[in-house]
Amino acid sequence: MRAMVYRGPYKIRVEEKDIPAIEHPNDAIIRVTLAAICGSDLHLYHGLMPDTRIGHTFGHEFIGVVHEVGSSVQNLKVGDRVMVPFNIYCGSCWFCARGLYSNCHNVNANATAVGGIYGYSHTTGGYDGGQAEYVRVPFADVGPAKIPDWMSDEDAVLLTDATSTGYFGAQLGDISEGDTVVVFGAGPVGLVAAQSSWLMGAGRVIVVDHLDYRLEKARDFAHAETLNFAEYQDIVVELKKQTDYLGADVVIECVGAEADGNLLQHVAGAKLKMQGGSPVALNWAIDGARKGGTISVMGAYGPIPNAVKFGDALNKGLTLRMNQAPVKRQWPRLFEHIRNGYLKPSEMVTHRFPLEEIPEAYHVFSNKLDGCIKPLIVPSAA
């Protein structure tokens, strides 16, 4: 099969691997018909992540065909149309008994730190992932579901980790009604929390960015005001006018490791790797919410420290909240707004490669270029 494979930082190809072949009789290989590259994807094309190896397969977002069961298998079948969270969990542990399960116990000899994430380094298991003709998907009985038949290809791959995530990042906000919603970052997964923000209950929902193109997106697709920080001398301050001077009452962060806004920090941890990425967006939302505020942080961070203000959100009282999303808890409420015509994560696609075609497709997404907010990629296996 054909195969996105890494070959270092800002280094990808595509090249021929095996198929993957079933290793447990709970396992299925999926036909992959549609993924998707991450804004997180990118993190691990930059070097960020530790332990991202020479070979491996990226590409947590993707849908597909059954194409092989195990013995074990009982919900699935070959040729069903199915949709793929992007945790790897077992279903039965401490944590997926409780719903957490991208905390799941039993996936990744790193369990401690993280759970199970296919194609997302050794970090997160090694396991590769859908941006290729093929995939091998553990726990095939728990993970994968039947995509509806009234639902689009397109809506169902975003609904793999970027909605998802982005409608996690706004329940984890707690948001009340009529509160000021504060959103860093316009990119999918902010885009989606800043819609989800007004399915909760908010009354104002302000996304920041410094891409005239993603908050002219913001916008339109999510409603939200906008502002550019990159046109203030501070960032903070101007939010502060924006809420009388209290902050904003939640802030979701959907920047993580790679945002922008402090030279210093911006160098030291995403150029340098001194400290596990730059963490500008998270010290803006502890400085930019309200004393007794709540803090959402959706961005991806590598496991090791960073300089955060973590002294500041203890005095001003602070509820800080995050973690990978549970992707499959939140599917049922998200069929049904989507379903309903409350949600439509296809609007965020803007660009469709090719398989072969995926380094350019990272050069154009990493680079911002095009206007690219959300690019899929289109295997070709028959």
The other form holds:
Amino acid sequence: MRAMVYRGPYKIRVEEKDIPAIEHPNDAIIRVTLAAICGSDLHLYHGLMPDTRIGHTFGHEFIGVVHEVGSSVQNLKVGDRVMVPFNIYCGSCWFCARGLYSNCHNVNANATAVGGIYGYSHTTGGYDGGQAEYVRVPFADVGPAKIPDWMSDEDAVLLTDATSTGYFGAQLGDISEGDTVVVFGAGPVGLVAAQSSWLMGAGRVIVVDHLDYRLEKARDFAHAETLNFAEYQDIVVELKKQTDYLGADVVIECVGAEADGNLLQHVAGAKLKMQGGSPVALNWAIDGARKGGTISVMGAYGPIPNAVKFGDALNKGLTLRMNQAPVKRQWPRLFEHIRNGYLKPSEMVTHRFPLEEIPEAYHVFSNKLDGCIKPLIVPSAA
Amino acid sequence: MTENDIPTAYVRDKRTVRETNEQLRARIPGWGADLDPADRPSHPKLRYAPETTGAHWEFPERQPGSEGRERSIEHAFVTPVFGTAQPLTGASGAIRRLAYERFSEGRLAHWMLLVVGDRVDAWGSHLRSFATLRPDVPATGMRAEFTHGGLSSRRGRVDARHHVLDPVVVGGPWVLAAGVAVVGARRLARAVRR
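Give me the form predicted in complex with the partner chain now, not the form predicted alone.
Shown next: the complete complex, the earlier chain at its head.
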């Protein structure tokens, strides 16, 4: 089969690989029909995630058709059209039994701090991902779901991470009616977090980024006010002015390890890898929230320590909430919201690349060229 | 500043007027659909419902082949299901194995050794690729600079400041390695001539 393969930081290519095999009775092999590149894939691509091995296939956002099932699989059959959450999870450990699907203890031998994720280094379990023609899906009775007939492929693939994560991020903000919500980052997760904040009763939603084309999308897609931080000497002061010097009731951080806005932090964190990423947005979130407010962190960071302003978080009495999204827990409600037209994930898709052109896709997405917000990958066998 | 102009943060009650719920409902599709915090999908954070996950086992059957596989020493054993992509091999494999066997996830040494393993893995692969018909290059996908508006897309952007660093960060080690190789080759040639 053809598969995207990591060759080192800033280097990927498409290679021939063996079609994955059933390795456990509850495995399924999925023929991928559509995949996406996630912003967090860029952390791998830039060499920020420890134990990213040469030859690894990335991709944790994908949908497909069941190609083969293991002997104990009961809920899927060959030919089913399925969507697969980015979380790999067993459904039966202490954490899964309590709904923490992203924190499963039975799928990642390499780390206890993070669960299993497709195509996201050996730190998250060492599973090849879905930017390929076929992918191994463990616990096929637990993770994947059949795609409803009425749902488009684009909506389905965006539900496997970006949409579910954005919606989950708004939930972790514990938004109350009338709250002022600030969202850092106008990528797909931030756009959904902003729109979801309205669903939860926000009175005002402000999206902060530096890319005008993404801020325009935040106004159209998420009906949000926008601030381009590059236009202000100090975005934190502007946020205070905008909120009558209170600060935001809720801040949702949807940027993560490669944040811009401070050249020194960006270069030290994202380029030279001297910390687990650039914590600029996280520190702005701490500064921009009101005292007693809540910060929801959806941006992804590496396991190496970051220079985060915890003293200010303490002194302001902030509540910090975060996790990888337990995707499938969000799906029933998100299916309703998509059906009702409250969320339209497919409107975030800007580019489609054939798998053979995935090096260009990564370069475009990484450098935010050509108005790119969400690139999809179409395998040749799809 | 008159007393009426004093911002909300310095007084008891909010002084700014926000849009009414009716105005928001008219403007935002679905406004308030998830207004009740207790009726949101991830509430409460811990919700004991093992019967809803699809698992039909108390503990999963163990995947064969766990012998000798690396694991975090914070785990009691190799998990019943695990990834088998890119098993440990060579010098990078030895470094990574040391990281896993010696240090817990709580130790910086664990992660720094894994980072070193990554770089050894990458440079070993680059060297091996030079003996093939498909040698590695410093960065891939560069064609998109010409097909997807590399220059026009960056015009006026604040991140353009560090984009100029990318060629140094990405290409620098390659230039350095090439320089070392050239100097080494010259010295070797000189030694052979003597």
